[in-house]
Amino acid sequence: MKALILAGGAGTRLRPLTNAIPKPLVPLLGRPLVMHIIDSLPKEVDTVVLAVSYMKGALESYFRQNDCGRKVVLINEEEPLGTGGAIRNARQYLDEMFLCFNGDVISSLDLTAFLDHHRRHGGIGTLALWRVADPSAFGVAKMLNGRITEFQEKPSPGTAVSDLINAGTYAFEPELLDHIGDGFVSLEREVFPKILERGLHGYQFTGHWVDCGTLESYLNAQSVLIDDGEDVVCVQRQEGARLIGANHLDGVTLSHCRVGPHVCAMRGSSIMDGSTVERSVLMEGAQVGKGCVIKDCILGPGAQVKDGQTLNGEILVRGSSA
């Protein structure tokens, strides 16, 4: 069974980061946020292909140096196809069902229990909805007995047929291919509400569900996996520092410092005397200096934060200032 993880975005919103790493070699919690995706994927799942276009060279090498346990295959997009159009032109390994995915998506949604789901109700595919308390930003799906009876893109506050967003995942069947047209394709809004009448279903699920495409987006995942005792491993304490509900990884140097809630500390990285970092990632050999106040920040691998700086909200690259 084939898995297309649609991947093309330059993560615009996380800049400068991503003018350095492609979004979804972007660490959550350690791990490539594709990789969360890769890992979720049930064992009948073989084979992975991305949809890529930005830094499509950094995709390749990492994949040629970490085995992810499956065959991955990358298609470049020469120029921007859409969501619809990025399917279609992977369509040479779609001759089956298939799963789809959002690339910067981050959820609890049980993908075993999503397929059973799709093969029991048939169809021409099946959207994983969420609820949400505003629809206004997402796809929106209105449903009877579990089937979509209406779609719609972004609607305009108040006009919303219901409170489920579409949350990036689907279960397609081939057929899907010959409803969208050569170029730029919308998915959303092409697509779906043209194939309403060949049958497609709906799936809500609970749990966690975070679209990881901003700063704030990326750090709310970051608390959710958290405070879901996701299993990143501190084995480096330090005497006098004070941790809460703090996560840190292998060859970390903490001194005399507070960290928490929601800190992922990765290899290499360090926070010194006297500082607190909240609710931020520190990437590898990122560091903190003396005296220092972090909150909700991004600092990427081997940016440095001088003693006494303040930072709330901020991304920070190798080479800023601060």
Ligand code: GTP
The other form holds:
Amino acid sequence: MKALILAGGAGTRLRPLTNAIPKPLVPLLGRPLVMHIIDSLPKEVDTVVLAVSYMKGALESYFRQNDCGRKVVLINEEEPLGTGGAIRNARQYLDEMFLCFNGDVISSLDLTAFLDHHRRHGGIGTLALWRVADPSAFGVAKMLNGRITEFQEKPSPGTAVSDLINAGTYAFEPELLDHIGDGFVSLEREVFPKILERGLHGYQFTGHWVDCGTLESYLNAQSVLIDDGEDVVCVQRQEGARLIGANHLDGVTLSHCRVGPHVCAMRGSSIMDGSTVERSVLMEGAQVGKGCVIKDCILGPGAQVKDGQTLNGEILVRGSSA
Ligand code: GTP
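Same protein, different condition: the form predicted on its own was shown, now please give the form predicted together with guanosine-5'-triphosphate.
So here's everything in the complex, that chain up top.
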């Protein structure tokens, strides 16, 4: 079976981090987002098809250097074709039922149970659905007896027809390709409303689900995974540091600082005397000087925070000043 991962978006909401790293390669607890998806695939998936466009060279070189245990094929779009156009562009690989993913979603969905559900209920496709309090920023699905009867993309507040949202994971039959036209096509806005009558089913799941497309949701995903037990503490050098709550620290230098809760600090990063870091990520080689207060931040690879700085809710990359 093939799994198609949509991985060609520009990731504008995570800029400036995504100026240098395509979103599928942004590390979450030290592993690229796309690898969280690939590692969760059931055994029957032997080929991963990545629909790429933005910074495709970085993705090519990642998969050349890292064996993920499955065949990986990259399909390029010269110009981004949208989520629907990307699927159509990969059609030469999609001749039987396939799984399809937004490349930035982290979830506890049991893909084997999801596929069973699709096989039992038939139809052109099945969407994984997740319940939220405010669905206005998402694609909303109204369901009747397990079948989706209406689909709204990002309804204005108060107009949503349900609180179930599209979790960005699908099982599709190849027949879907007959309903996607040429050029730029949005799966959610243009294709879903057209295929409802072909039998589009919903599969609601619980556990965790986070779309990592923004600073806030990325940090939320990190907290969820750390709370779920994915904590590694392997500090390289630690003098008088205080660790609070579950954290993910791998090969870091900590000196007389307060770290946590919900901090991930990757290899080669450091936090110096008198600094406090909470609910943030320090990617490889990021450095926090002395007497800093860092909260709700992404510090990209090699980012540097000078002594005495306070940062709240910022994305900082190498070369940007703070
Ligand atoms: P923003 O610019 O911040 O909205 O991020 P994005 O470009 O990643 O868009 P969005 O989060 O809506 O995309 C959801 C998923 O679809 C992501 O995994 C994207 O990589 C992917 N995606 C979005 N547009 C395209 C496209 O035109 N082509 C391909 N191949 N993938 C896309």
